[in-house]
Each structure stands twice: as structure tokens, then as C-alpha cells.
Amino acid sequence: MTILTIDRTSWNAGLDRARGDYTLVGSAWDADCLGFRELAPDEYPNMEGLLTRLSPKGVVFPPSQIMMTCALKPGDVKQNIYVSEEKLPSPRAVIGIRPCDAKALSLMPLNFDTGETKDPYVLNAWESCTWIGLAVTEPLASDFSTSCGTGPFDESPLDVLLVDDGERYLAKVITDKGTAWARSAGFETEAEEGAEALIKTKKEAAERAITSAISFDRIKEKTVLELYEANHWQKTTFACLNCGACTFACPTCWCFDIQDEVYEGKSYRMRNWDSCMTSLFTQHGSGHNPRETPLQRTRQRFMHKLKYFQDKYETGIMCVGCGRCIEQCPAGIDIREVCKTMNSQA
């Protein structure tokens, strides 16, 4: 592990050098919306540490993705044969990602690589990325990441951790992939003695600033039916509109739908983000819907996040405490309160 110092005046020049080896991805403004996307050749990532409206999960799991195509025109040698659109992505450097968001994306192989089946689209995209995190020095009031096995300075999912220190960044290089990126960018100046202690001080201050916390220890101990049949769900979910804002903003929601579309003599098999909060998500072809009421769908979301996931994977809850669902819920539903209710249910 090496700590480098990067002067802000040389930051953009370093990123430009790295473009020769990497496609740069970072947070950038589109109109009034800040989100993660591939950067233009003359564009640089926003490094203000702001919480993006959507999480960076689209970097490896796009909102809409063509998986296969099929020619339909008579006489075409590949008529009615689906051909995979899978392409090995070029190396990408994802710059300025929050540590808790990177933690969320590090959980993706649990779902997309089961041992029996592998999703090459997601896994290849994930493997192509070098994660350059930006430590969160001023957490929001809705941030409860330290309760979820991560935090504002979490190094575990990153290749490099950048710490803002005024006129410079302290870059903690954690992995070989991080070393390769730093070398490509020409960032090679080692920080002076005491840099590690400074990072530790900043980390402790950021963690102290997070006053919001949750506990889910008793959720793990309870049976599924105890929680499923609890008497609080009507009150807990009363205000929910089932709009799906929480699921689309969440970095650990991975539900999708696959559709076939025809356009100009060609068929496209596409994967699109979907949400367990919509009535069509569980609609059967027969017309039967096992989760036809808003209460059933809202309960499913929280049971999945806080109970089913930790029972199945033994890695904690399916939440990294980023706070997006709290910030964006139009009905003011707070996952921290739901977790508290489930954890204390007698």
C-alpha cells in the first residue's frame, strides 16, 4: 500500500494521460441531474463529493442494454438466429465514486455469478473497472453507511482511495489495478511522512459526523414468518405510492425485465431495469399476481433488503446506507425507521 500526493493543478493533466489506457467514467452534470457516465474527451469528473441522484450501478448494469439481435429479413443468412451483442469492454477508470457505492457494486457478483450461472454482461463490465474512490469528508444527515458494513472512507471495495486535502489529493493506492492506473496517469509522487495519520484523522472525523444508525441483529434471529406476518406492515406501508423511485436510485437493486422489440427488420432482445414496486413485476401470464397489492409489494422490498438477503448470503443486509431512498421518497418513507420497527418487533 502506497500513499501518493496529487496536486490539484496536475490533476486534469494526469487524467488526460490516463485516457490513453482507460475510458474515464465519473460523475458529471446532465442539465440539472448529476450522475455517473462515460466522460467526453474534454470532460473531467465532478469532484465535489456530491451524492448523485442515481447510483453508479449503471456503469456495470445499464438501465437498458441490448443483449442479442436477430435478423428477420428473408434471405439473410442469419435470419431468425439470435446473435449475442456481448463485447468485452475496454479498461475503465471509475473516478470519484463514493466508497459505499463501490461497496454496493462489489456485491453484484453474489447475484450475477452464482457458480452455476454467470451473467457475462455484468461480470465483464465489473471486471473491466478500476475503482478510484473519493472519501466522503462531509456526510449527509441521511447517511448511515457505518451501520451497514461500509463507511465514508471504506477501502475494501476500492483500488485507490482519494482524500481531499485542500490543494491536493492524498491517494491511497490499495491494489495492483490501482497502481497501474496511477502509473498511467503519471501520479508517482509519494506523500510525506504523516500522510497516513492525516487520513486516519479525517476518517475518524467523518465517521463521527454520521449520527444516524440502524441495528438489524434481531432481524437475523427472527424467522421469516415472524417478520412477514408482523402487525406493523399496514402502518409502515400506508403512505407508499409504489412509484419505484427508491429502487431505481438504490445501488443494490438489481431487478430487471427482458423484452423483445422489432425495428426495421431486426429483433432486439433487451434487458431493462425493473422494480419490485410495480404491479406488473410479478404479473403472471395467466393474469394471477402473487403480489397484487401495494402493501405486499412494499413488504417484499423491505423483507428482501433486510431479511432475505442476509439470510441467504450471510454478508449483512442488502443496503449500504447511502441515503438515496430517504432523500428521494415522495412519501417520506425512511428505511431506517422500517429497519428499527422490524428489529424491535416483539
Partner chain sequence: MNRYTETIQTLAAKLLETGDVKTVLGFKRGTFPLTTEPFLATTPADTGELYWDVNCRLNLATYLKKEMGKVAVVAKGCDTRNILVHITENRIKREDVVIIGVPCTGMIEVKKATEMAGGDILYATEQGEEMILTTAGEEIRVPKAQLLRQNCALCAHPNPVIYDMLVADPVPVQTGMDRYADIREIDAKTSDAKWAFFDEAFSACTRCYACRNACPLCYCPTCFVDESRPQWVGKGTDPVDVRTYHMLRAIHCAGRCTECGACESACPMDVPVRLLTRKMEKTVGDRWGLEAGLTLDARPAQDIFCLDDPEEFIL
Second form
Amino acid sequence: MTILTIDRTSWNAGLDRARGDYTLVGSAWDADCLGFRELAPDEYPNMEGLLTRLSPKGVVFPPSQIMMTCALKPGDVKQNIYVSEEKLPSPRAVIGIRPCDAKALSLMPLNFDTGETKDPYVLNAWESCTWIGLAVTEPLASDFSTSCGTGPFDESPLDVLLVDDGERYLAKVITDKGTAWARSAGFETEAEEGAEALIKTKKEAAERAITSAISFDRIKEKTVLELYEANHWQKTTFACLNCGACTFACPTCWCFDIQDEVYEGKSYRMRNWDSCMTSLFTQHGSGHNPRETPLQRTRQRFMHKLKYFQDKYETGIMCVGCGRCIEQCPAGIDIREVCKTMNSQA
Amino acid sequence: MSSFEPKIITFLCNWCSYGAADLAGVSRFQYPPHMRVIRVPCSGRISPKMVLAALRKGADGVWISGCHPGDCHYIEGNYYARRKFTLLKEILEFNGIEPGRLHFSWISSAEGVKFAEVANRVIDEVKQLGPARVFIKKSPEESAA
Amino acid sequence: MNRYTETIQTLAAKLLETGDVKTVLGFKRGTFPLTTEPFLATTPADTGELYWDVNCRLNLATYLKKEMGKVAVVAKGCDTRNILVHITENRIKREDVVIIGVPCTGMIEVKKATEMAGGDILYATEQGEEMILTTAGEEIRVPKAQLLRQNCALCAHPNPVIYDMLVADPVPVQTGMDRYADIREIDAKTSDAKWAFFDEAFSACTRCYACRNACPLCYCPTCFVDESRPQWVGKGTDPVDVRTYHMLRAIHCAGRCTECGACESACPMDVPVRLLTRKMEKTVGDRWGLEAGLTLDARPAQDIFCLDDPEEFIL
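Form predicted alone already given; the form predicted in complex with its partner chain follows:
After this comes the whole thing, all chains and molecules, with the earlier chain placed first.
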């Protein structure tokens, strides 16, 4: 592992050099909304360290995606036979992703690769990415990532960790993928000896600045039924409007819905983001709906994130503490409070 | 533009305007064959979502016709329809769908002549606007690009 | 603390103690700056959590359900108009709801506050006519009037129109404001410019349906977007699907919308959804001289007609 120093004045030129080998992905403004997406050839990523409105999950899991298509025209030899529309993505450099968001995306293979079943769309997109994170030096009030097994400087999900140091970036190159990107960009000046210590100081300062935390140790110990049948749910879920704002903003919500759309003699099998907040999500063909009431749906979301996931994968909870749902919930529901209630002794 | 053959989805109420279309036919009144008629029990049956569905699927124009006020078979269906049409017209135009794509008329079953006249007028206006451009659901491929 | 909070708590406690209602529907303080959370108080002890400030942006009429039994609800001017609409639409019975009316001085927009503070807001407090916004670096004071939501700045009915008790004397009602300047501006554009304007304005919409779910008027058991036979609108992010949804929702709410602004406040992507509902509101006023939710004996605009409604557009 090496630490490079990248002068801000040579940053854009480096990105441009790397464009020959990589498609750049980063945060960018669209009207008033900061998003995370593929950048145009003349566009540079926003590096102010702001929280994007939606998480970067769209990079590997687009809101709407064509999975396969089939011809419907009578006489076509491939009539009614679905053909995969999977395209092998070209290498992408994801610039400036928050470490906790990258952590969230690094959990995705848990759901999309069971060993037996692999989702080629997500996994290939994921594999094509080189993750170049930007350490969060000024955490927001809604940030509680340090208590979720990640943090503002978490290197574990990244190939390169960039640290803002005034006139320059310190780039900690962690993996071979990261080395390849740095070489492609022509970033090769090694930082001075004290750089590692400087990053450490900055890391500690950032972690100290995060004042809110959750704990979920007791949730792990309690049984599913104990949590499921607890009598606080009526109160906890009362305000929830059952909209999908939290699920769509969340970097660890990966549920989807498959829809067929027919257009001029061709059928498209699409995968769209879905939300467990809607009653349609669990509606059976028979008419039966196992999660008919708003309470059941809201409870499901928190149980899934904080209990079921923890039990099934042993990688901690399905939340990285990015804080988007807290900022965006129209009804003021705060996952930290819900976690606290679930984790409480009573 | 002269070769443009518009598709116009036409909703006709069973009791008046559909009868008028029949009369126009048996009386040999001429109008171009650009209309696709959908017979409905009453103009009040037409929901804005049906009109939007027609436009989304590529109709170049929509024409809705019912009984004259006071003549509704169900006494007051067309009065409610009139309010719905007002709102529909306003919201579509506000969103940038050209005014000439959406037409309404009251035509009784005795007015075969009026039916042909209005049909010609609607077709003329839609022809002048050219094919629908904006409010059409594109193929998922195109929309993803 | 906002001066209304104490009164709301006292009134609610009394109602629960006497058994006049089973529950009181109000707001409680949010855990995050500039938020509140809808809250149902069921015992007199709960009422200490009831809270009021400039962040009570949601409309509690959304939470009123028939099966709640007798319930008291805290309501701003626009919310009471909505409750009234619910009563005329037979959603709830007048005698089942006790309305704690709040003469309203307006709710603030979080986006404006964040822009004004220039950073992450750590604390926000209301002091008289000012908001004190504290960021990591500084503390700024901003007149509340500068932070108001557009619907509040243009509000014509800040006082409850129907209520059983008021938490304070009615507030002065402003007159002479131009409520539809921005709508007329869009009206004046060419068709193509209008389409392009809304294409951009709605491009951020993720179809999370926060606007629909926050709206008290959207109570259909199955919304048209969820219908599958036929499927009226695709489920993806196609801009035509997005537009279909917003246009139809606006038509459905026409003549019923009371400009409470809950839809726009709920939107996590800052989509200006009210442009469409206000266009409808303007149409209903201009064409039929109606305004929703003002008297119990008026029916919603699409539920009635006049023999001589204007019809110059009909051939």
C-alpha cells in the first residue's frame, strides 16, 4: 500500500488521462439535486464531500433496467423467447464515493450472489467499478456511520481512499485495482513520510465529530418473535406514511420489481426499484397480502435491516449510518430512535 | 406533412354521437378515415386516464363527443363530463400538449351533418400539428438512452 | 417553545381526562433539527409530548381514519379545510372528530433554511418572529417570513374554518397577494417550452409516492398507478410515466385541494408538484368560482355542476 500526494491543480488533468481507460462516475448537480451518476466527457465529479440526495446504489443497481427482451411478432424465429440484454460494462472509476456508501454497496453480493445463483447485472456492474472514495472530514449531524461497522475513513470497501488536505489530496492506494487507476491517471508522486500519521489524525478528528450512535447488541440476542411482537410498534410506526422515500434513498435497500413492458412487437422485461413500504410489494396473485397493514410494512423494514440481516449474514446490520432516511423522511421517523427502542431492555 | 395520416381516438357516447356517426355514414357524408371510434355508454364514463392512455400509446389526437346538455340519456352525465373535460384540457395544455390535439363536441343523433363537419375540423387541426411528439411512451430502450 | 404548544397540551389533556375523545392526533418534536413527527396521544400523560412549531408541515387529516373512533385533531387553517372536505366526502363524521384549531402563521421550508444557514443545521429554534439557526461554525437569525413555504406565504385562510376550540385568537388574514403569478408565467409559454420546463422540473421524481401518501385527499383503496388490469402507467422512471402520474393526481385532487403543501414538503427530491395542483385550483376558481373546503354544505367541484358552466371549448 502506498500513499500518493495529488496536487489539486493536477487533479482534473489526471481524471482526464484516466478517461481513456475508465468511464468516470461521480456526484454531480442536476438542477437543484446532487446525484451520483456517470459523468459526461467534459464533466468533473463534485468533490465537496456533500451528501448526495439518493445513494450511489444506482451505479450498480439502476432505478430501472432492461434485463431481457423478446420478439412478439408471429413468424419471428425467436418469438416469445427471452434473450438477455446483459451488457458487460466497461471499466468505471467511481470517484468521490463516501466510504460508508461504498461499504453499503460492498454488501450487495450477499444478496445478489448466493453461490448457486448469481445476478449478472449487479455483479458485473459491481466488478467493473474501481472504488475511489473520498474520506468524510466534516460529518453531518445525521451521520452515525461509526456505530454501523464503517465510518468516515473506512478503507475496507475501497480501492483508493482520497483525503482532502487543503491544496492537495492524499491518496491511499489500497488494492491492485486502485494502483491501476492511479497509474492510468498519472498520479505517482509518493507522499512524505508523515502522510500516514496525518491521515490518522484526520480520521480520528472526523470520527470524534460524529456524535450520534446506535447500538444493536441486544437486538442480536433477542429472538425474532420477541422483537416482532413487541408492543411498541403501534407507536413506532404510527407516523409512517408508507411512502418509499427512505427505501429509495437508502444505499442498502435493494428490493426490486420485475415488470414486462410491451412496445411495438417487442417485450421488455424490466427491473425497477421497489419498496417494501407499498402494499403491492407483497400482494399475492390470490389476493392475499401477508403485509396488509402499514404497521406490518414499516416493522418489516426495520426488522429486516436491524434483525434479520444481522442474524442471517453475521456482517452486522443492514445500515451504514449515512443518515439519508433521517434527513428525508417526511414524517420525521428516525432509524436511530427505532433502533434504540428495539435494542432497549424492556 | 401532406402525407401525414393522423390517428385520432374518438370516444362517442352510445346515445347521441354514435348515432350521429351512423347517420353520417348512411347519409354518405364524407370525412377522412383517420378516426378510431370507441363507443362508450355516456361521455360521463370517460375518465381522464383513458384519454391519457390514448395519447401515451401514440394517438395524434383525441376527440370526445356526447349528447347536448339537457339531452343526456342519464340526465346529467354530460354535465359532469363537461367539468372533467375542462380540467383535463387545462392540465394537458399546461403540460405542453398542444391545444389542437384534444377536442370535445356535443352532437345529437340527428346531426349527421355536424358529425362530418366536426370530424373534418378535428382531422384538419391535428393534421396541421403533425404527428404527436412529446407525450408518447417511448420504448424502454429509447427512454433509457 | 412555541406559545401554542402549552395550550395544545392542556386542551388535549382535558379532552382525554374527561373521556370526550379516545385519542388526540398531534405532532411531537422531531429528533432531527427542523422536523416534527405525527403522534397519537392516548393518555393524559402522553399529552406532554405534544408539540407545535414552524415545522408542522404535514397535514394530520391524512392520519384520520374512520376506525379511530372519536378523535381530537390538531389542525392549521388548511388542515381544517381538508377535514371539512373529508366530512363532505363522507370519509369521517363531524361528530367523530374534535378539531383543535390552530390559527397559523405559516410553516417554514427546510431547503430555504439550509440555504440560508449555508451548512448543516445542528439546532434550530423559533424565537418570536425569528428563527435561530445554528451550524457548526455560527449562529444566524433569520426572519421567519423569509423562510416560509410558498403556500404559507400566499395563504388566504390561515385561521381554521371549522373547529371546536382554538389554541389562540385568530391571526390577521393577508389580502391582495398575487397567488398565481408563477402559474400565469408558465401559461404564457409555448407548448414546447411548457413541456421542456416540466420535463426538467419532474426529472428528479423517483415515484416514491411521498406526495400521494402525504396527501389527505389520496385515500383511494387502490390508486390508479397500482392498477394492473389495465395498467394505466408504467412502473419505471420513464418521464412520460412520471408525468402521467402527476397530471392524473392533480386532476383527482382538483376542487378538493386546500393548498396545505404537504405533498411538496414531503417530497424528498424537491419536485414542484404543487405547480400542477395549483393550476387545477386556479382553474376551479376561474371557471366555476369555487374554492375547496370552506363550507360544509358545498360539494366538491367535480361532484356537482351548473347548467350554464362555461363550455366555449366544446364544438
